[in-house]
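So this first bit is one chain, no partners, the form predicted alone, shown in structure tokens.
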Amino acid sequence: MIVVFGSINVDVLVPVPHLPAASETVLGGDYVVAPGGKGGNQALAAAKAGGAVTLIGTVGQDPFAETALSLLRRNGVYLNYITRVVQPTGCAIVTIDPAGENQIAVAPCANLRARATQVPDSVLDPRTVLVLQREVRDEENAALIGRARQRGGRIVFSLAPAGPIAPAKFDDLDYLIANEGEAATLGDPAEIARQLRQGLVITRGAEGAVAMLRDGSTIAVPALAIEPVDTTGAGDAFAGVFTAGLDRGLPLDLILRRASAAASLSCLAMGAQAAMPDRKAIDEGLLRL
């Protein structure tokens, strides 16, 4: 069973000629509003990689709860702990530049009032992989990492956006996620993998992902060439599939080469859960890697 908690959130993208400067307007095309938060996105795509998802956390009262919550429900995606309160839904203002990067801005509003006891322990136990990122608050996640790691469950830290884990140590944490910016504020990657009780992944992009392990022994994997339309989300792609093969007992080799894939492929159309890939077309592009 997978436990997601973290961030729901609906973006606003708009799409530009190019990312904008310091203090530059830059008038772009439509924008449009879709589901987002690097929790609701890393549940999604591990529901539509085959997993059992519960999610988590926290709403407002407004019409953008609804949109946020939409592919979640319809994809299967357990709901039934979300905590509405009467601070707004997050939202996330992305510029998406014609190569598909971007640039984000994120509202956190409801998602501050996340919190651990959302979570009952009923769904904490040796069978649980537990999912967490850094848009609710650290102490939150770290009431929670203690409670998951003495009833036994797998925890799987997103290191997204970029920051301390504390009060939370690494030595809780079986696996670590971060792409090559956010590895860089932690040290010494070799280091923190040897803290972890699994090991350090971190994702490069077009270059793949390479899993550094506690034994001192890497796995790299390369990434699916394409041509990205937005890069939005690929991260938490590879994240929820990644969780989805840990929950199936997959080896970490084959976690891996699916969830690069999977990221891969989430980067072929604008915003994030709506162009997370199901196990079908994860199979599909395994075949290409």
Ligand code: RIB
Contents of the next structure:
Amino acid sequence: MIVVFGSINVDVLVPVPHLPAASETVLGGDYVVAPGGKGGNQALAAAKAGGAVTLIGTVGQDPFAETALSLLRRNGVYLNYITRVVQPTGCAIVTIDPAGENQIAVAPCANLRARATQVPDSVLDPRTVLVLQREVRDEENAALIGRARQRGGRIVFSLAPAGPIAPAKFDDLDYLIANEGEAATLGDPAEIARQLRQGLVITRGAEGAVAMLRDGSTIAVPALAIEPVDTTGAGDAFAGVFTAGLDRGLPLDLILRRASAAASLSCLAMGAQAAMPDRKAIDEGLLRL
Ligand code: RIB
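With the form predicted alone done, generate the form predicted together with ligand RIB in the same format.
After this comes the whole thing, all chains and molecules, with the earlier chain placed first.
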């Protein structure tokens, strides 16, 4: 079973001719309002890849809450531990340039009310893969890491957005997943990999991904050759599908290849969740990797 604890947002996506510089106003095309949030995106990616997924987080009591949860519900993600608070649902403003690159500003709102106590012990057992990101409070993630470790489950931590993890926590984590920019904030990747229970996975956009394992070995996988429309949520697609593979007990090389193919495919439509591939699409993508 996969348990994702994390952010649930609505994204307002604006296509722009170029990403705005400081103090610049850029006129773009029509906006799209779509579900997002790193927690929600990763939960959806894992569910579409075939995982049994529970998402735990916090939304508001506003109409955005339904928008944020719509695709998750439709794809069978278990949502009964999500709480509704008086703060508005989290929202991200996303600008996307013609190459599919983005700039994201997040208003976390309700996500800052997400509490580790929402996660019952009954969903944390030795078969659980717990997935965390950094759009909820660090202390709530830390509390959950401690409980999950005690109960024997595995933990995947997506270091997004970049920021500190208490060094003492590295050896509680099975896998840490980061993009190149996020990984650069950690220091020597080989040293970080040695501190983790399994290893560090660095996603490299069009270059694919590399896993640096605790024993010093590495596994590199390519990305699919694609024309990206919107790269928003590609890292989340990777993390979710990686987790689904771990949950299924697949070999690491295959897990990485599936996650990399899924991340590429997720860039083929506007919106973080719109192009999240299902298991069949990932299987087909693998043939072209
Ligand atoms: O990783 C992409 C996500 O980051 C977006 O969906 C946005 O909501 C922010 O959380």
